[in-house]
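The chain below stands alone, shown as C-alpha cells; this is the form predicted alone.
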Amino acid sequence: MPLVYAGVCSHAPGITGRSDQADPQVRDRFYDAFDAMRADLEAAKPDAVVVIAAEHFANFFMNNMPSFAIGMADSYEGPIEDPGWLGIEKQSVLGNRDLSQRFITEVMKGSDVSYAEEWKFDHGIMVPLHFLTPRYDTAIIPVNINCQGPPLTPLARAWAFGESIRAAADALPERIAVIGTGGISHWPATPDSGKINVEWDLDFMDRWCRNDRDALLDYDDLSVYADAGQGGFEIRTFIAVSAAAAGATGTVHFLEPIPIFAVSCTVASYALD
C-alpha cells in the first residue's frame, strides 16, 4: 500500500525537559504545530509509524555502529534518559515484530541494513512520540541512521535508503507512515551548545520542501560541521524522508529558533499523492 504520511520534526531533549524556560508564546505555537502533525498522522490511520532517528550512543557505539538499523520487536522501552531530566516518564512503546520483519525484508531488497530485537529509545524517538502518539498505542518501527561516529553514512546512501523504505511501504498491505527526526543545526554537548544557524536551517528546509535531490545531496560533512555543528549531521534522517516521499512537495508548518531548546524547532510534512 502506498505510504500514507511523511514528515519531519525536531527531537531536542530541551523540547520537553526545559519547556518551562522557553518563551511561552513561541513554545506554544511550536507545540500547536506538533499537535496539528499528530492530528494529520492520526487521520492517515497508519498501522505503523517508521521513525527515522539518529540515536545518541544509547544502543550503538563505536564497537558496533551500523550505517542503518531497524528495530524488530513487539515492544520497546524508553526513554533511556532520566525522566526528570527529559520530562517524559518511562513507557512501554508498542511495536509489531511480524510487520517489522516483513518491512525489513522488503527494505533489504534495496539497501543493506542491520536489525535489532532489543532497542532502548532515547530522546531522538521519545520526544516526537510524546507529542505525536501520546498514548503510545500506535506500532512503531524504529530506524537509526549513523549520524554519530565517522565514517558517517554517506548522504547518497541515506537517499537510497529512503527509496528502499518507500518501496517497502508500497509492497506491504499495511498502512505505513514515516517520520524523520533531528536537528537541524545544533552543537550539542559542546561549548557552542545553544548556538543556532537559522539561515542555514531555512536554506536546508527550502531544499527539503522542493524535494530537490541534487541540492539535498550537495553537502559535505566538513562544511556541515562548520555551518551547522555535529548535530547538523542529522540531516540524513530528513533526506531519507525526502527520498521516501518520491518527489512530493513539502510544507514547513513551524521553523523558529528556541534558544533554550538549542535548535530551530521544526515541523514539516510532504503532500503525498
Second form
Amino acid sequence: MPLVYAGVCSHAPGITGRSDQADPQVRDRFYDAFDAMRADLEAAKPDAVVVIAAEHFANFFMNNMPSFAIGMADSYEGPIEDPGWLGIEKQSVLGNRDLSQRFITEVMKGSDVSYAEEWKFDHGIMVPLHFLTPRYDTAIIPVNINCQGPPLTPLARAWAFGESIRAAADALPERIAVIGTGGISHWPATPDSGKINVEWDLDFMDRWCRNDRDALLDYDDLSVYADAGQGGFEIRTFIAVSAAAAGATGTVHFLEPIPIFAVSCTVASYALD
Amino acid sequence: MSLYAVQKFLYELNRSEAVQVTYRSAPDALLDEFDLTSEERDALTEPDIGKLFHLGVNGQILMHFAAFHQIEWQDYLQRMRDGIAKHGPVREGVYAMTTALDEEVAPVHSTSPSPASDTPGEN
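Now that you have shown the form predicted alone, what about the form predicted together with the partner chain?
So here's everything in the complex, that chain up top.
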C-alpha cells in the first residue's frame, strides 16, 4: 500500500553520548521534536520502518563496498560502539526477513542493490531508533547508501534509489515508513568537529522541503566537501527520502546547530497524500 | 605504508567483540595478519590517535577506535590536533583538518565556560 510516512533526522553519536554537554534548552527542544516524530510515526502504524542510513564502516568496507545495501534478517544487533560512549545499551533490534526479501525484490526492479543477512547497527541507525522506536520492537529494514568511501554513490542514483524504494513500498501490502538519517553540513570525528555551515543547511533543507529534484541534485562532491565537510556527503540519505516522497512537500520541525553534537540537528517530514 | 591495511584492521576491531578480546590478549598475533609498517603498527598498539589521524584514517573509524579505548571526546579532539601539530597535515583521505591549529572551531565544550559555572539554570 502507499508509503505511510517519510521523514529525516540527524544521527550524530553526540546526540545520545554527549547529551549532558549541550545547552539543555536547545537540546530539550530537539528531543521534543524527536518525540513528536515518534508520535507521527506511531500514528502511521507502520508494519516496518525502512531506515536509510549512511553507516560508518560497521558492515561495509572498501574491500567490497556497495553503493546501496538493504538488510534481510529477522533481527539485528547494535550498537557496535562502546555503549557508555554512545549512551545506548547493546540491543537486539527486530527485523522481518520475509518482508525485507519481498521489499528488496521490488526495489531491485528499479535499482541494483546488495542485500545482507547480517547487519550490525552503528550510531547511524541506533541513535534515531533510540528516539523513534525505543522498545526496538518495530520491524526495521536497514538501508545503506555509500556516503563514506569514495567513489561515493552519485546523487542522481540516490534519487533513483529513492524512487525504487517508493515503488517497492507501494507494491507491498504492508504499511511501510521511510526515514533518512544523516548530517547536513558537518566535519564529524575530526578536530573541526563542531564546525557547522548553518546557511548551507538552511538552503539545503529549503530545497528538500520544496522537493525540488533539480536543486537537490545540483551539488557535486567537491563543493559539498568545501562547504559542508565530509559529513555533508550524507545528503544522499535525505535525497533518497525526497524521491520516495514522490513530489510531496516537506516541513522542517527542528533545525538548529548544536556544536557538541557536531551537526545542525534536524527533524523534518513530508506530508504524504 | 598501507592506509588501507590500517583501516581494515580498525574496521575488523571496531565491529567485532571477538577481535577486541584478541586485541587485548594477543595484539601482536592479531596485527601480524595485516600488512603494516612499523610506524603504523606502533600507532595502533599505543594507541596514538594523533598519528593515526595524520596517517589519514577515516574519522569515523578512528572515532570508534577512540571510544573503544575509553578516550573522552574532548581528549580525542585534542589528540588529533596534537597529532597534526607534531606530524604535519593529514597525508591522505577526506578526513583532513580544515581549521588552524589554534582556531577555536565552535563552542563544543560545555556551554558553561568553566566547571564552576556548570550548575542548573546556566545555559
